[in-house]
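Here we start with a single chain on its own, the form predicted alone, put down as structure tokens.
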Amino acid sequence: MATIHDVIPPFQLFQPTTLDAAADLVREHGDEAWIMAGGMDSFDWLKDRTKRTEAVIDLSMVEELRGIREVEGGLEIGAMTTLTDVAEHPAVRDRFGVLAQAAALVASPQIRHQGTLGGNVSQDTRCAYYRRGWTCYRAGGNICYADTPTAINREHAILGASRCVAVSPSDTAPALVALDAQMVIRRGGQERVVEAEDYFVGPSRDIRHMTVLESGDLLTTIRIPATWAGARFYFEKVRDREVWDFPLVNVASAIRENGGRITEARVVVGAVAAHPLRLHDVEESLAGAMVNDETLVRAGELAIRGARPLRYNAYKVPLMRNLVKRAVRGGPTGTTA
């Protein structure tokens, strides 16, 4: 199926201004609603006539959802903050500074202005085969056209494949993910609160979608407990362009150490699954370490273990254990509260 380039169809659009307005809209259309953040991932889809939507929910009237917030010796970020405000934060660049980092990374200043923390975590795959419309599992199909033999794959899994090979593209999510950030989700007027880990799903549990978000659900605000406050942070992004380029593999990891020794970790790869990927094997190998030539080399090994990479992207194998590695030992490159 080719991507039909043409002018959006058409839909009702809806511009609450409150977030009591918005929850009630979000659950009143259930599925026929199309929930926009940023509209950096949604006027794709739309203008591409790949997925069409009865109702536009714009969220970017509602203020209540921007914002960032002191709580407790950690931050509460509101889904519509900007990518820009959260990369320029002073809280953000001195307590958590991966996250920082990360949102500095994404796409292009233009989208950083425009795209928000919310939609960055919550957009779907960038796989070329179902953005252009082929019919494929992730959309409702019975096969995976990205891995055939002859299929263009140098972006996709090389990790927790489940007959879906396509990869989570964002670059705030691991962040969140080694932060131990928390998912404010509303449903009506209800609330229920998810992990970060637990809000990006892969193909094994569901094929159609990239997090937990359901029907009638909206992600209002990140939690960040103060755990990880001015601890060794680190952040890298590989891609094929210096801008705009989403991740061919990108790393976070939040470190503490005393007496020289590593005493808790947290490691998180993204772009090599459907989800960001974090490393609990890594993680225990790292408890009591000295940071030396054998910690890295281990780390590095345990990161890749049970890779499987498809025809056109075992480069990311070794990227991937060395970026763990520089991760781990920290540097440069990486950013400390």
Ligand SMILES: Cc1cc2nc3c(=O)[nH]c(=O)nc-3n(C[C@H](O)[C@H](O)[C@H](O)COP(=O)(O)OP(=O)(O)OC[C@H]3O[C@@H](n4cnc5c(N)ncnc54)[C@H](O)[C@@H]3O)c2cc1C
Contents of the next structure:
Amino acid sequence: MATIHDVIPPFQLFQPTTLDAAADLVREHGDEAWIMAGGMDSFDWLKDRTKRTEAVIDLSMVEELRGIREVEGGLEIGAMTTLTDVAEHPAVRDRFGVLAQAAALVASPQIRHQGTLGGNVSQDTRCAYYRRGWTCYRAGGNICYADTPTAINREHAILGASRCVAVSPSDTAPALVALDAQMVIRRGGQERVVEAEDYFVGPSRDIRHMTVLESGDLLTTIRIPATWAGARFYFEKVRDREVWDFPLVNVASAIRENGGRITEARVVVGAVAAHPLRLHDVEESLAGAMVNDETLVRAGELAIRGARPLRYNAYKVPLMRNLVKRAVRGGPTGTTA
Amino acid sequence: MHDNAPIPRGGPTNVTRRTFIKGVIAGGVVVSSTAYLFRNGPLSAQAARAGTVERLMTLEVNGQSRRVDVAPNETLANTLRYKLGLTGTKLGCDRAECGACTVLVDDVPRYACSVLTHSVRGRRIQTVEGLAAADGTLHPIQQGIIEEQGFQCAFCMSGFMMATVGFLKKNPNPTREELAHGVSGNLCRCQDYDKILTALERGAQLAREA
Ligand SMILES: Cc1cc2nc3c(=O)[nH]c(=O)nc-3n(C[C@H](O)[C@H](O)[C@H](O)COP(=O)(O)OP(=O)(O)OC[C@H]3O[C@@H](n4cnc5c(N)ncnc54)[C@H](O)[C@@H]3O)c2cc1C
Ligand code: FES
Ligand code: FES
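The form predicted in complex with this ligand, contrasted with the form predicted alone above:
Then the entire complex follows, led off by the chain already shown.
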């Protein structure tokens, strides 16, 4: 779409300064207001006029939503904490390195200085048809333009598609699922906690949204339990350019070992399905296994079982298989930050 | 600034004509669409407007306090360029994809095309115009660029400079590779990266010696 070089269509701007006020505003205005954190996903929609809003609730003045606290061996990360702060925080780096690595590989330095962890896990998909305003399933229509015979679908799903073939674009999402993170959500005065794995949803559950957030909900905190602190981690992101680009495929793993045998593992792949895909079968196959060629091959093959590539994204199948093998094997990654 | 306080649940019930007009102005819609004002729904009621931001604000730019009338939907790049006349900040893509608009907000490089001006109220903003000293002495980064003639058309230059100045505050003595990573959020359409890096390295060295 042609880039429009003028102002964003008008909206009213609310800038609450406390969490309670923010949660109340979000609850009261529901669908009529757009929540803005760092705005790095929001601006595109509003500038391109593919989505419009009457009001924006800007969270940038809510100090309570920023910062990282150590809690019982784990961490509580405020939704408004920037990706730079996540990537550079000593406790994240030392004990939950997979998250620090993932955050450091998002977009560009300026985007990481402003984009937030809460925004990163709540961002919309990058499917070019959808983002350009085509009325596809995700936009309320009854077709997926990325899954037609002439579609360009190099970046789309190979697993878990249901009518819509868009993928989850987030780099931090697989890392958070691998860490058994929990999302704390406020709805007015009520709070609920959702496992990261359940926070992200695919089209068979909800074809219009990428997360369980409903209008009126505010994500306040991302909790990282102590469970995986100091485990063997791996994160790798494959992308076209070393800066700015979203993952073609990314992988996050957390592995505990004892005497050369894996005791427990988490392996999660991003950008292959509409939500970060936790590979339960792979994880089960790893429990009790030695890290050797046989184990790696089995993990790789299990990972891609059932994959159904589209016309232009068959490359994602071997890419996913090999990334999963590397994530189990460990060692240096091919990604440069 | 009482207008910035969030509205209580349900909103104020006793709206005077004055607060109504204030709300309308804050909404930034008075000229563009009057019909919009009278649509139904929770946000079109006057009550909701009372919680919106005040347009007239003070921005701290290059060490000065500037009073400026800012629409709620205005980006920092637009305020700097078209309200404050600071056209050294360039607009390339307007989509957070090129870096031409990079400025410092509290010493941190950000894309001014993708910042709501109202969200940086009270923060320290520095643009390329604020690099040289009051007596005209160039900033070491500017001096390094002159010495090494780092750029071609230089449309990307102010963004590169601001990204570098911000990066050096964190890492004053970077390797060439670290510096390249530090300015990796900036594109040069003349593809002059090698000379740009040499010039920025020279600037970093001058900054350390200063
Ligand atoms: C050029 C470019 C390149 C990018 N590259 C990458 C990349 O490589 N990897 C990657 O992962 N991402 C990438 N991004 C996407 C994304 O913008 C950033 O990752 C960023 O983290 C989003 O956070 P934000 O705070 O800026 O989001 P915002 O735009 O403020 O919010 C994103 C969405 O989440 C909602 N939201 C935000 N916070 C909350 C909350 N607390 N509660 C409820 N809803 C909320 C908003 O309403 C909005 O719909 C890129 C973006 C751009 C523009
Ligand atoms: S104009 Fe802001 S990044 Fe290109
Ligand atoms: S010198 Fe021309 S864009 Fe960089």
